[in-house]
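Just the one chain here, laid out as structure tokens, in the form predicted on its own.
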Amino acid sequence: MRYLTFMLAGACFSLNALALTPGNEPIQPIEPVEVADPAKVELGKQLFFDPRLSRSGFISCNSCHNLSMGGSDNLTSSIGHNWQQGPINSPTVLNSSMNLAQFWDGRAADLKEQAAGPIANPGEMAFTHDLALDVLRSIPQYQQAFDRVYGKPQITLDEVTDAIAAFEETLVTPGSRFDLWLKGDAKALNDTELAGYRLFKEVGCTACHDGQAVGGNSFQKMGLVMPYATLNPTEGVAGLTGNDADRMKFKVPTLRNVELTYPYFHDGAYWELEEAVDVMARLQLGRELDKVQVEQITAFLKTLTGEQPSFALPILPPSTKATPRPKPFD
């Protein structure tokens, strides 16, 4: 029976040990983006920062997905045309091309499908998408650069879509300290940030934040075992299906760069990340966390911080006498 004991314990011992060997993980670590159209990839980096893609000429995909703030806008919910509140919290635009699907709903396959939704809502950018063609036809320089891209001068929204849709596959972070840990060097994370990450899986949450994204592969009803209490009227997936059982199921945000996309989940209710690990604990996982072991998971969260964008704002080609006028105040 002794006996017994020691092999049950030393098979206990071992399976701790697998758990912890970095090629063992639910999460795998993200790579650097190989770019394979460097031309496309410029052209779409521009119409990214291009403010006159909207009725204002103020807002650019730049002013809610903010690549200095970690993809995101740090607010509520983002500011539209007008000053028009948004319905729902910006999610990052970082390893977005990770996701199942994009918004927080899904309806969009993918980043080329939404990148033409913001230009032609009412509440952001509060565009139609042929003034936005006639802003960049009236440009030669956009012309031009179609052209070298696409191989005709003629410019459509299926090319604008796309090339924006290639800038944003380039934001990729990798080279965080959680990567570098998962590819061997041992003394990458501390022994606070492991004891976060051993109690991460231990409770739970790999469940859905798992793979290079950690998160962004699934959808889940937020509330799964205590209902969230919210004034967002957003009703997720249900507002697409019309489906009562798909009432506040939500794509699981990418927990990538979590510490820098703050306020937290589709309503933006809160602000600090060590709330929002006790909020999903209890919520989804039905777990009480004490204050020490959501520090650690916080401190294991703040890991997975990666490599930010880095590169040289482009310059925008300027408007002629064609372009449209820009109506900020209408």
Second form
2 protein chains.
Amino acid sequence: MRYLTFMLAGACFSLNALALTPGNEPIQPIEPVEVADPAKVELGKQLFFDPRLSRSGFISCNSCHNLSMGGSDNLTSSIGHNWQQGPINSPTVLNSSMNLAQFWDGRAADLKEQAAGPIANPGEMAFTHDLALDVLRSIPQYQQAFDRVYGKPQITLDEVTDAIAAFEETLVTPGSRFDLWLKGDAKALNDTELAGYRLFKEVGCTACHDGQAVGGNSFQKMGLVMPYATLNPTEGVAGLTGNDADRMKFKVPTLRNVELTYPYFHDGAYWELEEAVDVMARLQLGRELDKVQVEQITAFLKTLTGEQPSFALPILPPSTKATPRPKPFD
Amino acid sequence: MRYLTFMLAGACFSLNALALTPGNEPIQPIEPVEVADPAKVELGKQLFFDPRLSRSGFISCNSCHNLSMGGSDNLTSSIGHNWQQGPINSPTVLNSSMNLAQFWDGRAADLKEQAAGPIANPGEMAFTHDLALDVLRSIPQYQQAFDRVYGKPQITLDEVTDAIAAFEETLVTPGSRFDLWLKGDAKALNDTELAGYRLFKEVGCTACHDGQAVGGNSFQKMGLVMPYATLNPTEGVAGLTGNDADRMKFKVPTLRNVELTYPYFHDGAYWELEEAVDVMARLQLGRELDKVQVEQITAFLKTLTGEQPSFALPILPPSTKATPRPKPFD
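Moving from the form predicted on its own, what structure would you give for the form predicted together with a further copy of the same chain?
First the chain shown before, then all remaining chains and molecules of the complex.
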């Protein structure tokens, strides 16, 4: 009987919808996050939005991981201090706690380790950790908030990155239409979207794009079957290991909210989801998809857009006489 | 009896507190805003936060009028497209609806006229109005929102700036301690703050800094009694009129939330409120204030910090295939 249903499914869309059931799928729904320490999350949110963690006083975490825009900047590569062009596309911060490691090459083990990077990167926020700490220590409201959360006399980098990571861990996006379907709402997806999901599994996308985040849990070579043509010189994991086998190996990005996180791939070279689907199928799976198939998979991918984190814009405490001043132009 | 109270007031702080009563003051409290058209305000909020109104896709209204930071950027002068240094200090957007005109030189009659300026200014957002409209028209959710609010077939610049202005009109800051005092809460201010307020009136600050916004309702020459020394070449109203009498004439800024809107003056040359008070007294009023007097006025000024606008960070609708792409680096 199961076999028969499957056979019929090949011929008829409305039967397909019946044939697909959410049990035992390679993708799991995202659950709403439970906030263990609201004071820490609130502090982390302020830090995430505070441009005083940059040399210029102009760039915050939210500049390149904009929570109004899917946790990304929707640019090919990011704009850093003094309008420097970044080397790589800014990955979304949404659901990033589900990644096996952080950055495209996985060079940070977790969100806490990641958070320290851009602050001191001369091409990004171009500050120093010491100066960032001087800024925070000079502001009584920050000092009090750190005291409340960590109970130690002096703010440390470890605490700063811990608070930012705690905020970022709340940035999950449950409630997508696909998750509603996974949880048993058969009407949450239409026939095209279901056909796209079936294809997504059938052609092998779920080999890498699986789990809660629909990705983020392995490193893979970009251009497995056919090489990826790009002008971007980034070498991926090989940049860390020096190992030739790691050339063009990158962390598989999450496909959650992929509709919002254009342009695509580590080089941000593709702006349209249809193009990205086509490229992936050819280069990673050796499959030529036709137009209808690409549209079906694209339709499925758009059902992965979840509820965006909703919170009041944080109000930042003012600087004091002791606060190091921003230096945007020198 | 009134005269006697005044005489006593000079000698005794606790009697001063009794002597000052909120009636008939040169400053009026800010009232909470009543939103007439929530859909328009919500649309304007999205536009205010949308960096796609800039050529780079990186700079939004909120970049330089940051609502986490008193509606300003807390920089000497702002950072524009390609990291250009702006010519003047970014004025706060908070309570800006109370200004008699917009920009330091008043060249825009109102917020609606102002909003069009930075979008097309090559040193700021460096876009064109036509391209900004192309962006918005290419995004169905924006098109629907404009349809709902304005009921016309095509989005216009007039509608864009009208919606942004409607949002900005909600950015008022009632509930400051000074306003509580004005409304009859005698304990809202301490003796130092009240002494500062009395001095503020006595030395003549309220000649220009009065009304609901404690400023914003006249143009005055910067350096009335003694010239203002600055490296900033901006000429104020004379830049518009060519009239020598208008040299260094600027709109008097609001002092509401002045604790949050450092650095001060059109050239952003002074970072500390105490310095700004001292400079103003000497240059505008020909008065040398002693340290205690400066501290008292500063203490009063800090009571003008009101409730900051609180709202959920807007979520922006994604671009489509038809959306002109950002050009940060060409």
